[in-house]
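The chain that follows stands alone, in the form predicted alone, written as structure tokens.
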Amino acid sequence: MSQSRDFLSQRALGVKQSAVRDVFDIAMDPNLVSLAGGNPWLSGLPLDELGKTAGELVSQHGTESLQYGPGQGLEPMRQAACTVMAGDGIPDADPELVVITPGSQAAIDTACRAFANPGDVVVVEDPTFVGALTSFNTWELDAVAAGTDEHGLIPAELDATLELMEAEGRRVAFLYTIPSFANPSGALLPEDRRDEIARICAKHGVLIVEDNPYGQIAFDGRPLAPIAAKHRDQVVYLGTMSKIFSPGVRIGWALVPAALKREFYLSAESAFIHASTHGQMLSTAFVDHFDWQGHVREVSGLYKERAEALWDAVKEHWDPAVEFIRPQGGFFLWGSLPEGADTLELMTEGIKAGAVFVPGAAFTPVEGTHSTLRLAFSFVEAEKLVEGVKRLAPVVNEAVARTR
């Protein structure tokens, strides 16, 4: 065993696995109430007419809907995910400059392989994706957080990480943050700052990757427009149809500006020849023939209301003293218990006790302690949210206790 691991580079041997994945595994146990997993709500979808489609692009078009396509991706699909990105609130997307990916993770990806080297910096909100640490680790980059409060990433903080780079002769390789509806946190950062954070990374000769999976799941129906909508030439904007769609059908994009669109492509390219033509043709009919505007407000209306029945159940059941941002849009609620409580050790105790969340361990690059966790509300009925708020309220009580 140990001669076979020595075929392996010391890349792979340095990838971590996901702490989610980890507990999604867990969160299959049909006895647990699973707070863990950030999954959209499928069920209000055409799914009869879905599937006629489908099944129509085989039967009637499956000579292209099978075979190779484009690296780039297709052209429609380009398109559509230009009608989606004015929802977003980039209004005037040219398609020549958009990527297909198979998932906005892939283009998470693409932008490591385009855009840093082995040893090079990523600036993080903290906390951030864990998808997109993993990403930074497998390319062994550094990923350094910059502070945030409840309504996202601090500019001054930003700009002090910055200065902290250039004073020690790191070169940083861009910062990757998610304004509208973070996950984990749900925050949401106001305009101003959005502003103020492009003005940061120009100064200092920063590029940014702004990823924006949630930002039409707005529960006022106002989507914020993202950084990318006034400062185009200094942001890669990456969508996907994960959450607005399907996850299943692995289709995501970036929008790149023009002087590093080919080298992105190449870099994707180079990855996986291009995104599923199947999906590409499917999500491009979701968008084209389907009401998909309809379906963002009905789910958001979805959310909203479970949002709401999580947040006044951890309020009845739970220790004042456990803080929460409350969610504007997206699908989590990020919860702080009392410095000196561990979540990572509370996930264990939950989990006898019949619930599931995921620990902030897991969102942050920062090594150490945390008491921080995030709950998810997407693809869980409101009676269930209530009652693993109910399971987890006496291991989370306790633990606030004993840190006073």
Given for the second form:
2 protein chains.
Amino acid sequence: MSQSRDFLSQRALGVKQSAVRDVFDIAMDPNLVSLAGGNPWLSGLPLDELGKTAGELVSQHGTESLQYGPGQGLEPMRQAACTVMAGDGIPDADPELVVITPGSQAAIDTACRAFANPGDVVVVEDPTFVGALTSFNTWELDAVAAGTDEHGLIPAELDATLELMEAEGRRVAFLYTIPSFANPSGALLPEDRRDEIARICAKHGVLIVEDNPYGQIAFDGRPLAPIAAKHRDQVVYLGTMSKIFSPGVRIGWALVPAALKREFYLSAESAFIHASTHGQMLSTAFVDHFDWQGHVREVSGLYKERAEALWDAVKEHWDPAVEFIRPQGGFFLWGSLPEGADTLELMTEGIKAGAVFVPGAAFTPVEGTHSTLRLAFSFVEAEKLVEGVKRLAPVVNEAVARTR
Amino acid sequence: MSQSRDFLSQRALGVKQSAVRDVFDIAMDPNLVSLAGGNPWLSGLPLDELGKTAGELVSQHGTESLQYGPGQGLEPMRQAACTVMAGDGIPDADPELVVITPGSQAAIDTACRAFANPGDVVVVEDPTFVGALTSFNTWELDAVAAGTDEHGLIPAELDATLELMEAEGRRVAFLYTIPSFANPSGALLPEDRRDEIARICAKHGVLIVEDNPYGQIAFDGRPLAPIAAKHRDQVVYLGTMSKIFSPGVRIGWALVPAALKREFYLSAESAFIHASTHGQMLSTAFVDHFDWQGHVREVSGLYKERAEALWDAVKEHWDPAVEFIRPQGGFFLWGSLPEGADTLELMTEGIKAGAVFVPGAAFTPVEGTHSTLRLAFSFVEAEKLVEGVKRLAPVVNEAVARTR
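Condition change, the form predicted alone to the form predicted in complex with a further copy of the same chain:
Zooming out: every chain and molecule, the one shown earlier first.
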């Protein structure tokens, strides 16, 4: 018998391992204040009524809700996805071009399967979603970072990156971007940049995968229209029930350009056949028969309060040399310590001090020491957020002092 | 802008397209007798009680059942998977080595991700599961068929295939096999062959992926112990709730050798984060609080009746030159027409005659004309099965006549 490790694929052997990945487990320790996990707040859901619906889906419709469904997703769920996308700012999505997936991570992964060859480049904003980086990693893609500022991706930097890739003869599979209240930066890409980015990608013949889980969690109640709203044929648009309803039902989707739909759908089917029928039917009911927009307004208000409490706390307790992007929506506050600080080390010190955040190293394809960190405010009550910031203050402030 | 088709990956462009894939949609036509789909029969489930449970999981435990869960799966679900595996014939599975996936298709796909490099060989029995072939196809693997008879994979043929691969310097990622009541052949691999296959794979240093969705659907009530029961370190064992409870909840799992668990789990997480929390909790409740084994006995009895009705019907109405493997469990009856018959053509003729089956071409990596077909009896009442066989009789019998 050969050694067991010989069984592993190159990509599995190459999956990036680091202290970062374990932070999500560590964050479950009830003695810690967790500023790590991006969980949505669910207590405001009408659980009694939803329970009644979930029960009836089994007792009265069990032979359907517990059975196999179509690979593309149930038609009513695809309609419900279009209703949600209308709220995102895409009023005219066609349910025929929607593919339902078990969460939007699976949709990101399906995009890799359908559009990327091993060794291709995926251009990302830096920082970007850790789950997307892991998926790119396992598809043996080369994530190349394009520069950002507090408003997200900088068009000129994207253009330069794509030009460089062209000069190097690299195939760019797609641009992966989260324009609205990005994970982890919280940045909101302005409208003019959205059009500019679409124009640049069209010029270079590059597909856009636009991930928009947080778009409706806009603190002013006015989501910016996604890039896909005006540029449908060059964008694979990803939506999800995870932040506006429930991540536990694992229902996400992709709105795909017509010319690419069949392959996207077959790629998805080859990975998981289809998303949970019961989860699709419960999500559909939430959209069709509950005040889902009222729920979004309510949780957005709650997240806004928490974001403000967190903002005030870091401004009061942390060294002013730490810079932040002020969130106008979403779940996250992104901080940058002065260069030279190592937030991976700080994470360990922070855990000893009783609070945990995610260090910036998790969110970038760039190797080396990182002085950035992500604080999540979605799932933690305001007082606890303040407590966490206070616990971290000596750790952070000493690290800043050491850089002087 | 480049042409949209340029956006597609090589693997997406290469996904095998054929009339076969559309048969599953065609089979939904209520005017047809469908002998195509492998759906389980769900009407015997205690839907009222299960509905109550599903409802309570949301109304009383919604902040948990609708929330994110751990990537490896919930601990009670991993325990429940071990309980089911004990029924399969693996009494001592360790929940720490179980990874919960959104159905076992996702587990097959995760095995490709974790163990196979592009261009690797996967050895399969021929015929084999269409979903596995599609997954191998999208991972750019080369499915190589090893010979079978009515008892499944022939050990000497496996040995010869693995020796040939060695001689050609090919890396074999794993053997993919369904030893019990295989999809599509229905064949049951005898006990001595199970050990022999494990020995041959060990000799060649080849991992086994053992897929066992049907093992407990044994018409005599006595499942044969899986290969994994005695050969844990060389087998990734796949189980599922789909055939013994519900495919709509999309809950499957892998029992993984300890040395490979971390990479398998990370590979799974990169694809879909985790399986539906609500689906896991409902599946756990089904195993822990319902008479799941009674349900398995009941549906197995039903499937046995249907299998017999179907057997009698083909023996009565079809030309005796069509050979069958008599099913001792599972969902399927596999038939072989004389060489020269093309069941892909027959499928179209059959649909005109009012019944649909899946032609053998779907289940083999071997190109060319195939004279085999799969009849599914799990979801169709006995009289309808007979009706379907009668409708197909002239089509089948004329095709046989043409070969003479």
